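As structure tokens, one chain now follows by itself in the form predicted alone.
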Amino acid sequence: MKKFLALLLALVMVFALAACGESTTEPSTAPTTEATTEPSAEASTEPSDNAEAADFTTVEEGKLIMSTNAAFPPYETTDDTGAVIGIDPEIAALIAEKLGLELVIDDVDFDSALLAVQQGKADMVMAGVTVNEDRLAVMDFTTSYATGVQVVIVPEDSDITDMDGLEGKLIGCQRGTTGYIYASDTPENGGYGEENVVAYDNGITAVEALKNGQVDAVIIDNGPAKEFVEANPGLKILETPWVEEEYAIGLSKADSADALNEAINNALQELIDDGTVQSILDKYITAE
């Protein structure tokens, strides 16, 4: 993040105004789904100081556009009305509220969600996005707000019992995810070879392919894996985790986005510090 000196000077001015009882931040209009309109009890509903201090611009005035791929429960999925719900939309709604903006969620495929930020079509991307070197080259990221664990789903009667058993098998992954990137890498780098990995648009179609016998296993994050196994009898998760990684909000690298990026990150940090993010994670992901 850049322009910290300017932000510091602006904050001093804001505090001075606050002492006089002045406030110019408008309340945000949150999405109408239950998951995004009922923040956790610990959540602060006060606008962030950064909303007033930072002279940021967004893709669309007055709105915070979040791109996602809503096929990654419990981080994001759709309800019966088609509204996007889950961990990421709840956190995003609270960030938008702190910044005095209306949250708008754009549900597209995973690759398009990442590209939307890079191409200036979205202000941020939240879709269980892992920070890695390739993405750091084209996007900025906030502080990590969750830890993801990649696991392997197999049929209950599978002869695959550990990671070594994946060698020579056909593996399904969601296209563009770190699971796909790692699995399709060469065996020398810990992968299983591109010829042994099939890319699907989302985790749902990958699991359907597994059920239909089109692949031997699916590699995906532990959170969605639990949801898929619970909803599909006959599948199980291997006991040994595959890869652990950190999730963060993807942001634009454009200089014009610096102030907004800093405001988003600071609002997220406030939600982490006051326990709100953890309470949202705990609501959706229960301990074993």
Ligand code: GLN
Second form
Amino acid sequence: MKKFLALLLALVMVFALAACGESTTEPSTAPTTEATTEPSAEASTEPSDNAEAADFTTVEEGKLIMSTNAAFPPYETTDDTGAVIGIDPEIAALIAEKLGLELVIDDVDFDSALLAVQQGKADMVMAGVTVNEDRLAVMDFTTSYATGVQVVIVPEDSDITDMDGLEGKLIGCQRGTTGYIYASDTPENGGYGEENVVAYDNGITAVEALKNGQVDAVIIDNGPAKEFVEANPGLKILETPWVEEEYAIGLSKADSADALNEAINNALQELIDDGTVQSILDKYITAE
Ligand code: GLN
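Take the protein just shown as the form predicted alone and give its structure as the form predicted in complex with glutamine (GLN).
Below is the whole assembly, all chains and molecules, this chain first.
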């Protein structure tokens, strides 16, 4: 049922975006000129080689503010210097370059990252954000650039072997995520009941709680799950993948953001069409 819903949503989304990007989503045959898109203060008011870019406004002039939660490797994490690195910042940097804007990354909790866009504090949220019905009611989304699957992490010696084995167990999730939303749903709706799910600030603290025996399992997206299990011996991912999802860039629903949203979506579409997004995904996610 959940899989069906997720698939349905993905289809709806593709149609919605196809409709709004109709006239502008043709893959350009000419390579985009990287050298001419240096960020500059007046770039957003100057006509550029990206025609749609001419009349958009951003939260701060000349800047593209991306909110994120940098505790979700390989999509976003921090390096030794505290800089946010990963799939999302790499794609965002290329979008900013295409739009002639300076990328500014705001690293906050996941639920705050979603809110920042809704409250006009950020131009976009990239945080491995799953498109779902509730979020579509309060945000716009670009076309999807990646897929994720909710998976279960357990200790290697756990007696939990499948989704049914989670019944009556304590499950850790990250606050505000789809994993939390599904897991805390009622058993009639395929969840495990709110009383059986503990919300943590981020995936890393949920995994710490699992290692300390405070929860029996963690439900989280497969990308970070793989990284957390690799970094923490004694944990494993169950073979049973749960809900499949589409990741997209979350955008403001305000009319004033329409032109920027279209420019962001077009830039992303170009990066998908010319294979750039796939090569970034391949670089971070080792195929099995
Ligand atoms: N894909 C999940 C969601 O959108 C988790 C994202 C995250 O934790 N950064 O809810």
